[in-house]
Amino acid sequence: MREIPMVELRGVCKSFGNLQVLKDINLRVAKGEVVSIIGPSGSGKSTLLRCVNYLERPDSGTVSIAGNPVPEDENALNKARAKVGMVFQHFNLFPHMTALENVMEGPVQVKKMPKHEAKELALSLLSKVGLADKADAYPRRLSGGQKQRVAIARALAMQPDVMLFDEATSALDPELIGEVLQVMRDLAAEGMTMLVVTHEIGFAREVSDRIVVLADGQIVEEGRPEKLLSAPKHQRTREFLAKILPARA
């Protein structure tokens, strides 16, 4: 019997107005798979990635988590929802709030967890991603790569069961995205289920089991990270590849 995938996109299309963003997308992500959404600006990425948590309605086709239809009452959408953390390019932290208390205000607010019990967790989790120090620290007070590192922190504390990185690291300056980037590849070798939008295609090739190419709204090519960043068989890969990465000697 086929596995059923952990996140599964069916005939999925959006538009936004007279402008179809995503056309067609059927997408199968498997329980533990690291999967990288690589290709131009524009090409609808970060709008697929927010259709599978459905911060995007799409105007057709099917998103399921773990065999489950995301249901369209507000109610079981948002209980859906907290199955799936979401880490935006520009963090999004509560700049009223700590460190410690932006990772606890979802398992408090949304679960209803005990504040002990989420004060516990969320320091076990700034910890996990190298802040311990930080817990009392505001936003102001933190570089864009801690910042990005508490707003995964605070997605974990939800306990998600697939993991959704847009463009994570394009906010940040160089010296602080191997910061991030170490910690989501220690997030994959735990196993964690996560869909990657990435102009990182160094960290794609290494984590990811499966790149997925989009262009001009549609999935044109995928497979494993060696195989097509070193012959991608469609000619938008080529072209998009060869903009990116260094010329081959």
Contents of the next structure:
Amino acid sequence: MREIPMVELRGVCKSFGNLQVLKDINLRVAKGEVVSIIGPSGSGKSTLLRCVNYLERPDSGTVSIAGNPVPEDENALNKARAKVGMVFQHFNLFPHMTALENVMEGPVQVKKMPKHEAKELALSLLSKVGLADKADAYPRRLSGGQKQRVAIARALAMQPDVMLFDEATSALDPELIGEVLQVMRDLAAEGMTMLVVTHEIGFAREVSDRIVVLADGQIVEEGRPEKLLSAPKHQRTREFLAKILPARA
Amino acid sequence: MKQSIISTALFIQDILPALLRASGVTVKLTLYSIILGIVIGTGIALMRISRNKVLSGLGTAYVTVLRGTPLMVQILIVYFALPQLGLRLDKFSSAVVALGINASAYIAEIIRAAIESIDPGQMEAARSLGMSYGLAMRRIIIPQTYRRLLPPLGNEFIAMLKDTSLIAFIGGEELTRAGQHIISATFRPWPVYITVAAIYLCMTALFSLFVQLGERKLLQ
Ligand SMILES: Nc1ncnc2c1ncn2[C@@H]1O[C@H](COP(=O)(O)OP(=O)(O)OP(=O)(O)O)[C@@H](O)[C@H]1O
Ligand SMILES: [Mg+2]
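Structure of the form predicted together with its partner chain, given the form predicted alone:
Starting with the chain above, the whole complex follows.
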């Protein structure tokens, strides 16, 4: 018997008006697996990720988390979302709260965790991402890399089953990318199930168990990173890789 | 000439206590009306941004009607129509109801604009933590609007302070009405109206200053 996948998309379709952004997406992510999603701009990567926690409602098809279909009912949906962490390109930290309060907010408001317990949890997560000394800083006082690490801690505070990363390093200055990738690498090593939309091919190669290539709303190719990157089968993959990888001799 | 200046000054000194007492009513009227306006206006703003078409339609209709009709007419309707519906309010209360409802339409638009100016990523981040729409509004979105709300709400307060003078027409004992009383007893309209105007100006200037100080505090 096969293990129940942590994330499973079956026949997911999504359109915005006349534009069909996702066309029959089928994807399974096993527990502890790290899957990178790459593909050209506008291919539907963000939409796919947002369908996983129903920030975007698929027009058809099903999404299951740990074998449970994402529910339609609002209350149940909120509970389901709490188990899926999401990290955004532009961090989306709450600017009126300190780093510590940002991380505590989910546990206290959603899980009704007692404040002192949430504070302990938040402090341990902040030190995990290397920001114990920034607990009382407001987001505007943090660098981009620090903001993103707080955002990761905030998502982790809900003790999610899955973490979604949507171009978590794209808005960062080059010298700040490394610190965020390191946190993600550590997370992967701890066995977190991760779905990562990224342009960092090096990271995708090194950390992910599998790379999925999305083009025009379809998965055109997927496979182990070393194989897919060195010998891409699909024309769209080759075109995309040629564009983002420095020319090889 | 000199004598008439002195006599006018003495006259103003005489009437000032009564006018200042009446400006207390004006300030109270303004304050209560704005508070009522904020309470109703918040509800209307949330209706207007709701995805529910009926709710947002009702909110839009409310705002359109109140902004599209004269405040004076609204005051008269509330004053004369409410008793017909069996609601007997004293002059002060019906003035607060009329001014507050009128202000709520403008305040609803101020609050709606402030909410819509918040980055949608904030709502998404809140929802992705498992927050309900209402909780996300209350904890994440609304608190971020406070700073943006202060200047336009301050303007609204100042406009309201001046609009309360319309209440004189239904016999509300506020500043303008107190001036009219004095004039009918003394037949000296212009020093009275000048004094009344000066008191309004002092109040609006003072309040503008408060708003500016508050803004600076919030910006820190
Ligand atoms: N809410 C929306 N309304 C209308 N169109 C949308 C919406 N969200 C996305 N789209 C469109 O859907 C297509 C796919 O968008 P998506 O953001 O999923 O692409 P992406 O692969 O993440 O691109 P990028 O690499 O630029 O982030 C784009 O053409 C985009 O303009
Ligand atoms: Mg995207």
